[in-house]
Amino acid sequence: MERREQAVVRVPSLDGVTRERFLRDVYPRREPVVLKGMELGPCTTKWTVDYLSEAAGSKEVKIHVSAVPQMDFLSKNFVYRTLPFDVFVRRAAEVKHEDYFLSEDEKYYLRSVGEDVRKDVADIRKQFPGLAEDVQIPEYFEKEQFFSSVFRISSAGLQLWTHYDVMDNFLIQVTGRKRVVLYSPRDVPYLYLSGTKSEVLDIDNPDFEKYPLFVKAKRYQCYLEAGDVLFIPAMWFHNVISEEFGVALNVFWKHLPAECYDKSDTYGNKDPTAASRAIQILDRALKTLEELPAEYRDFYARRMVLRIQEKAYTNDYG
């Protein structure tokens, strides 16, 4: 049987990139890059399990708990549970658990949220002020562009689903090691989307019978060590596996003018308002085509695709 594999591209790494160089040489390219040698503050050495437990104490946190390493947001193969932060951190650092919800080798994942998830964004300075003092966030954007700072903790072996965000962000790996696989926005036809997420859960051993086009997606890959910062441009799909227990911080900022974003979006993953309106209009157009016989529906749908390509595709992008 013919073996099919995706083309693989290594995400480039750059050392000691200043704000000026990032904005001049890196940011305009709109491609992921690993930034090394950044000044992040004492967090990279201080944030041990013991220190985290003491610094954040017994504050209750809502976490994802999964009996399997590959978490799937579409099928919801995990449960939400609440634990005191210090208990959660120690459990997340374990391989086998004496106390557990689902199984002795269950995986844990914390994605910090605002105090009122419907109104407030995640901000480490508000949710974990003691820990925030240890972090020096690379402010390679204007202060008014800042959207959120998301504190994350993952068990070793945990793999998150492939998805995209609508804002630019820095993934700051504070402790532990991660593998990150990314796909260009241009490869969206091959990723079998459901909303902002790909249906292809196992990207390392994909079912090409079920997802035959997935092989055409070009795979960008990197490994993040403690102290590394990955720039993920908006709309770049990413799949993250924690090879070790680790702590990370995502910093999101608004690449577009503020009025382009959905004001009710506290996660940074709702499509821009103009895109949402366009998709709604398209859905209504497709519903209208259902009034025609199949032969006519096919013909006019193809014409619509050609018109979209002619009017909206950008040839020099990506």
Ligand SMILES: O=C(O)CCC(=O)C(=O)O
Second form
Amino acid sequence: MERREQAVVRVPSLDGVTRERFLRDVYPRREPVVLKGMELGPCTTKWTVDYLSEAAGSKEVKIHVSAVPQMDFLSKNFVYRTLPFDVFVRRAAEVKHEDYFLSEDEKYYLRSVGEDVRKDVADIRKQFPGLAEDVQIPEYFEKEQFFSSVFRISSAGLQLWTHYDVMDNFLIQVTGRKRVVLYSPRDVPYLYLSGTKSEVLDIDNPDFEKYPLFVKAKRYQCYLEAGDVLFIPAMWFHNVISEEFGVALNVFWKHLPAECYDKSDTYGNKDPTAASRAIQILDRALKTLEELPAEYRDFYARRMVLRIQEKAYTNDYG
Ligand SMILES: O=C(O)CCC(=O)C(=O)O
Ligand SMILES: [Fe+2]
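Pass me the form predicted together with the named molecule as well; I've looked at the form predicted on its own already.
Whole complex next, starting from this chain.
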């Protein structure tokens, strides 16, 4: 398969950005930025494997376990298992395991959740109070905007599929290095979505026969080092490879007024309620078009697309 060139854009890095500067110059642009030199508290030096195991103890956590580095939500090549936190951290930090579920070099991924997954959002202050004390979350948004704080702990090599979340996000890389590739919400026509996830799993060597439009997606890329914070605006797609065992913490906050979001969303990935309602109405419209023969359905469908483009597309999000 011939390799086609894809545009790569480096995500800009800014050093020592204050709250004022972030809110004035970065936040309104709605583009990803790596924030360096942020004050994150003692976590960046304290969070060794031994310390984490000791501090969080044997609290049970539900994890993804994958025999291969690239997790695939389509073929479901990973399983969910439960382990005590300290055992999980030790396993995630080692390459070969004596005890394992699938294979001796299986990979692990933790995305922490609330006490009751269906009702509570993840909040490390509640689930990991001992560790939460070590982190100073950059408070670059109002307290009322806070949605959740989520632990992301990953084995070396593990790749998380491309997806979007509906909240604004600070991905705080506490330890370990990772590569993050991002795509703009505007490139959604080229990403072959299934829900909030892209079906193009192998973004470095994509199957262009199957996904011909993927070549048009503009690839934004950065490497996060320990201590870096990546601002991921709502709806920006991201794909993450942990190059080393690493501990990250991400903070989701509401960009829109609170009433715009789905109250039952605990993961930060349910579309705003107005968007879900609009999609439902569109599905009804499509059902209605089925009353017409193909030639007519095609004509009116094209007119509807034009109308959507004319009425709802924006040239500038400003
Ligand atoms: O860094 C990771 O493990 C994934 C980050 C992510 O998906 C997020 O912060 O929303
Ligand atoms: Fe995410």
